[in-house]
Amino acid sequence: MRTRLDDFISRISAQRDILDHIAAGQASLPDGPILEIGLGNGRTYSHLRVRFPGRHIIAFDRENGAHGSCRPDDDDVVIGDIAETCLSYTGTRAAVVHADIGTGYREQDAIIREWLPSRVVAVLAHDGFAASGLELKHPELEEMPLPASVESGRYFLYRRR
């Protein structure tokens, strides 16, 4: 029987492995910023800064609650309801969008899946990548093969058509 700790480790490992996979192919990424949808305590933001040096990273969350060692500048954090604040970045043409805003509650995640795919498409450049802890069903997103270390259905990787 899997525990919640097992699930957490699996999710975080999948997240890291997918972001590292995208970073390994940086030469083929379009120009544009990295968007971190769901800053949380900043662990992934910290990872993105190291893996994508020189890229502007913009984080979205209800507050800038990142740990002091990996806290983005206030100018690089968009505060508010992510479903709404993402709309102001339509047309940004981000090279990478990472979204880890699932709640683990089926009903709440179903609501997020209603609006998140269209927000990702609205901000992502053509040929840009999106990594998400929730499945993103949208005709402009092509599901990409996962690194061998990532369990199918644990995390998702897409490229915008």
Second form
Amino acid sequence: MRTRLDDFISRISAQRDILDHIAAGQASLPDGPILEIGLGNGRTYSHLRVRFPGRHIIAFDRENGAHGSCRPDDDDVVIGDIAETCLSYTGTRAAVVHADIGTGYREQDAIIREWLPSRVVAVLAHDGFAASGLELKHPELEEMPLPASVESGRYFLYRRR
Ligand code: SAM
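The form predicted alone done, now the form predicted in complex with S-adenosylmethionine:
To see the whole picture, the full complex is given below, headed by that same chain.
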């Protein structure tokens, strides 16, 4: 039987492998910042900083709660409800959007899935990549093949048309 620990490990590995996959092809990425939707403890933020050197990273959360070793400048953290704050970044043309705001609760995640795809499209450049722990259904987001190490349905990768 799968445990929550198993699920956590597979989610975190999927996150890392997908971000590494995008980074490996970054020569073909459009210009633009990286948006980290859900800063949390900053683990993914620390990975993005290393894998995408020179890219401006803007993080979104209710607070700047990242660990001191990888805490973004407060100027690079957009505080508030992402459903609202993301809208004010419409037209940003981000090269990469990473969204890790799933709750693990079916009903709550269903609500997030209603607003998150349009927010991602609003901030993402054409040909930019979006990686998300929740499925993003939107006509402008084309689902992309996952790295072989990532179980189908565990994490999602898209390119904006
Ligand atoms: N990837 C992060 C890391 O490596 O540490 C973990 C992200 S954690 C799973 C999700 C984060 O998203 C939490 O810090 C939570 O506060 C934030 N979050 C979720 N929904 C949000 C919302 N609607 N507005 C603002 N922040 C939100």
